[in-house]
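As a starting point, one isolated chain is supplied in C-alpha cells, in the form predicted on its own.
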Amino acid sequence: MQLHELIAKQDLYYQSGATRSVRFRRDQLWRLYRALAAHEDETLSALRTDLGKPAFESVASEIIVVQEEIRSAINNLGRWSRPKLALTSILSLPGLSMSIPEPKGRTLIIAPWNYPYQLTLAPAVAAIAAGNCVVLKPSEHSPAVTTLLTKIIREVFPEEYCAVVTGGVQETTELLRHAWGHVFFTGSTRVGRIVMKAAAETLSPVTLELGGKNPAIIDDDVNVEDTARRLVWGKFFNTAQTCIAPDYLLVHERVKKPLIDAMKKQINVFYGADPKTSPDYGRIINEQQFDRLVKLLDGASIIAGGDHDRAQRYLAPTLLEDVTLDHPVMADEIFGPILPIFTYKQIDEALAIAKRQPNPLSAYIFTRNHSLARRIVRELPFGGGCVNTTLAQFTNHHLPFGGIGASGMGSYHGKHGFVTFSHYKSLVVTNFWMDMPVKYPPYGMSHTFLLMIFRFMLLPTKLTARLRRSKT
C-alpha cells in the first residue's frame, strides 16, 4: 500500500471516532500485551541476532519496560482520561472551567536501533492509550527486531488503526512530509534537528528524545567498589549503546587510582578476563559504528580494553586517561564502549568542563555530600540523573523521562506520554440565570473601580499583606 493511501485510511479511521473511548483503548493494550507474551521468545532471538543481546537485559531493559508501560496505561487510564476542574475567573463567575484530554489524531513514532524492542513500543503504547492512529518507523538498522515488531503489528492491529512502515532514510523523509497530530522522535541530536526542521513545514507538533554527552561526577568521599560497580555496570550495559550512559568521568584526584584500578576489577567479575567469549556482553550494531569507534581510539591512551575484532563488531570495555578536552573523543556522544577519565581538585573545575558541552540528556553525580549534590543538581543543566547510581531514572515510569536543549524536548513514561500524546482542550461552561455586567459597555467609573479592585485582587498574596502593612 502507497503511504498516502495508508495514510488516508488512517485520517477516516480517526474521524470516524472508534479510538476515543477508553473501553477500546484498554482492548487494544491488552491486546498487545498478550501478543508481546507470546512472541518473547522470537523477540530475545531478535535482540541477540542484531545486538548480541544477553537474555537477561533483554528482559530487563526492553520487554519489562514495555510491559509496564502498558500494566500502568490501563491501570490508570479511565483517571488519566477524565476532564480536570479548574478554578474560575472572576469575570466568568457563576462558571465551571475544565481542560478535556483528548487525542491528538494520526501519530508517527520514529524509533532508534540501541533498543529498537522498548523505544518503537513504549512511545506506541502512550499514543494508543492517549486514543491515536500509530504509524510506527522502526531502525533499518536492528532488521531482526524490525521484521518481528512487523509481524507482531499486523497480527494485532488493523493497518488504518496502527500500522508498521519500514525502510531507510527516504521512507523517513517521505513519511516526515505528511503531517501530524505528534511525531514522536528517538535517536542522535544531529537527525532530531532534521525531523524538527521537516516537522516544522507541516506544523506537527514534536517529541525528540535525543542524547548528548552525560558525564559522571566522582568526589573523594565515595565508597569505591560501590562506585565503581555501578559505573561499570551503567556504562557497558547494552555494550554502552545507551543514551543515558555515563559518556565521560570527572574523577577527584585524589580517588583517580583507586577507582580506576576498582573499575578494572570489576570489568572482569562482569565480563571475565576476555569479554569476547563473554555471553553478558554484547556487540556493536552494525560495521559503520564499529568503525567510528575504533577511529576514536587514536592518539588515545588506553588503560583497559581497547581490544576489538571487525568480523564480530566487538570492541573490548575500555578506559582512557589523559585525554586532551579537544580529542575526537569528547567532541560528541560516544555512543559505544570507551570511557574517558578526567580528574579535577576543585569541583568548580568539574562544573566548567561539564558545562562545556550541551546540556546532557543524564548526569550523574557519586557522593556522601548532600550539600554537593545539591550543588551540581542546581548547577549543571540536564536531562535527569542519578546521585549514587545510574540509569535509574528511566526505569521509574512514574518520571517524566526526556531531555534539555541539544538532548531534547519533550517527556514520557506513565501519564506523561499519555500528556504527551494528547491534546488539553480547555473549556468554560456557564448558565443564562446570572451575567456579570460590569464586563460590558458602556464603561463608565463605577467600571473602572471595579477593574481596580479586580487588578488589586490579583497581586500576589504576600505583595498584597506588604502593600497593606506600608499604608499602615
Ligand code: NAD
The other form holds:
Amino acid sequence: MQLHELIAKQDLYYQSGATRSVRFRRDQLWRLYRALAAHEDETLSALRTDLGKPAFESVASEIIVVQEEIRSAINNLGRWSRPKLALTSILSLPGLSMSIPEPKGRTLIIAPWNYPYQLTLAPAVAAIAAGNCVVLKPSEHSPAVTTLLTKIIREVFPEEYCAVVTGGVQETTELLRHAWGHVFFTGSTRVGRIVMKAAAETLSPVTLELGGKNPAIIDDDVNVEDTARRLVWGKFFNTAQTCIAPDYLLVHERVKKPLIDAMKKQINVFYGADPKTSPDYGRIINEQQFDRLVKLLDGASIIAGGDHDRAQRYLAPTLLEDVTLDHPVMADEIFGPILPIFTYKQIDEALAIAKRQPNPLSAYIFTRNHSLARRIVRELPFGGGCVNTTLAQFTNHHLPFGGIGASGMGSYHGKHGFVTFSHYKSLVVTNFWMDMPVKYPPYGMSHTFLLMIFRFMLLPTKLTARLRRSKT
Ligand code: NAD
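Switch from the form predicted on its own, shown above, to the form predicted together with the ligand and output its structure.
Then the entire complex follows, led off by the chain already shown.
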C-alpha cells in the first residue's frame, strides 16, 4: 500500500472514534501482550541474529520492559484517562475547571537498532494507551527484529489502526513529510536535528530520545570491588551499544589503580579469558559501526581488551588510559565496548571535563559522600542517572525517561508515556443561572474595585517573595 493511502486510512479510522474508549485501548494492549508472548522464542532468536544478544539480556532489557509497560498501562489506564479537576477562577464562578486527556491522532514512532524491540514497542504501548493510531518505523539495521515486528503487528492490528513501515533514510524522510499528532524519535542527535526540522514544517510535536557522552564520576570514597562490577556490567551490557551506558570514567587518582585492576578482574569473571567465546557477550551491529569503533583505538593506550575480528563483528571489552581530551574517542558518543579512563585530583576538574560535553543522557556517580553526590547531581545537567550503580534509572517505569538539551526533549515510560501521547484539553464549564456582570464593559468603579480585590489576593504571594529575597 502507498504511504498516502495508509495515512488516509488511519485518518478515517481515527476520526471514526474507534480508538477512543478505554475498553478498546485495554483490549488492544491485551492482544499485543498475548501476541508478543506467543512470539517470545522468535524474538530471542531475532535479537541473537541482529546483535548476538544473550537470552538473559534480551529478556531483561527488551521483553520484560515491554511487558511491564503494557501491564502498567492496562492497570492504570482508567485513572490516567479520567478528566482532572482544577481550581476555577473567581471570574468564572459558578463553574467547574478540568483538563481532559485526549489522544493526539495519528502518531509516528521512529526507532533505532540497539534495543530494536523495546525502543519500537514501548512508545507504541504509550501511544495505544493514549488512544492514538500508530505508524512504527523500526530500524533498517536490525532486519531480523524488524521482520518479526512487522509480522506480529500485522497479525494483531489492522493497518488502519497500527502499521509498520520498513525502510531507512528515504522512507523515514517520506513519512516526515506528513503532519502527525506526535512524532516520537529515538536515535542519534544528528538525525534528531533532521527529524525536528522536518516536523517543524508540518508543526508536528516531537519527542526526541537522543544519545550523548555519559560520564561516570568515581570518588575515592567507594567500595572498589562493587564499583568495578557495576561499571563493567553497565558498560558492556548489550556490547556497550546502550544509549545510557557510561561513555567515559572520571576517577579520583587515589583509586585509579585498584579500580582498573578490579575492572579487569571483573571483565574476566563476566566473560572469561576470551570474551569472543563467551555466550554472554554480543556483537557489534554491522561492519560500518565495527570499523568506526576500531578506528577509535588508533593511537590510544589500551590497558585491557582491544582485540577484534571483523568477520565476526567482535570487539573485546576495552579499557583505555592516558587519553587526551582532544582524542577522537572524546569527540562523539562511543556507543561500543571502549571505555576511556581519566583521572582527577579535585572534583572541580572532573566536573569541568564533564561540562565540556553537551548535556548527556545519563550520568553516574560513585561515592559514599552524600554531600558530594548531591553537589554533582545539582551542578551537572543530565537526563537521568544513578548514584552507586548504573542503568537502573531506565528499568524503573515509575521514573520519566528522557534527555535534556543535546540528549533529547520530552520523556516516556509508564504514565509519562501516556502524557506524551495525550493532549490535555482544558475546559471551563459554567451555566446560565448566574453571570458575573462585573467583568463586562463599560468599565467603571466596580471594575476598579474588582482589580483591587485581585491585587489584595496576590499580596501574600508578593510578601512571601519579598521575605525570601531579603533572606538570601
Ligand atoms: P539513527 O539516528 O542513525 O537512526 C534512528 C532512526 O532514524 C532509524 O529508524 C533510521 O532509519 C532513521 N534515520 C536515520 N537517518 C535518517 C535521516 N537522515 N532522516 C530520517 N531518518 C533517518 O540512530 P541509530 O544508529 O539507529 O541508533 C543509535 C543512536 O540512538 C545513538 O546515538 C544512541 O545514543 C541513540 N539512542 C538513544 C536512546 C534514548 O532512549 N535516548 C535509545 C537508544 C539509542
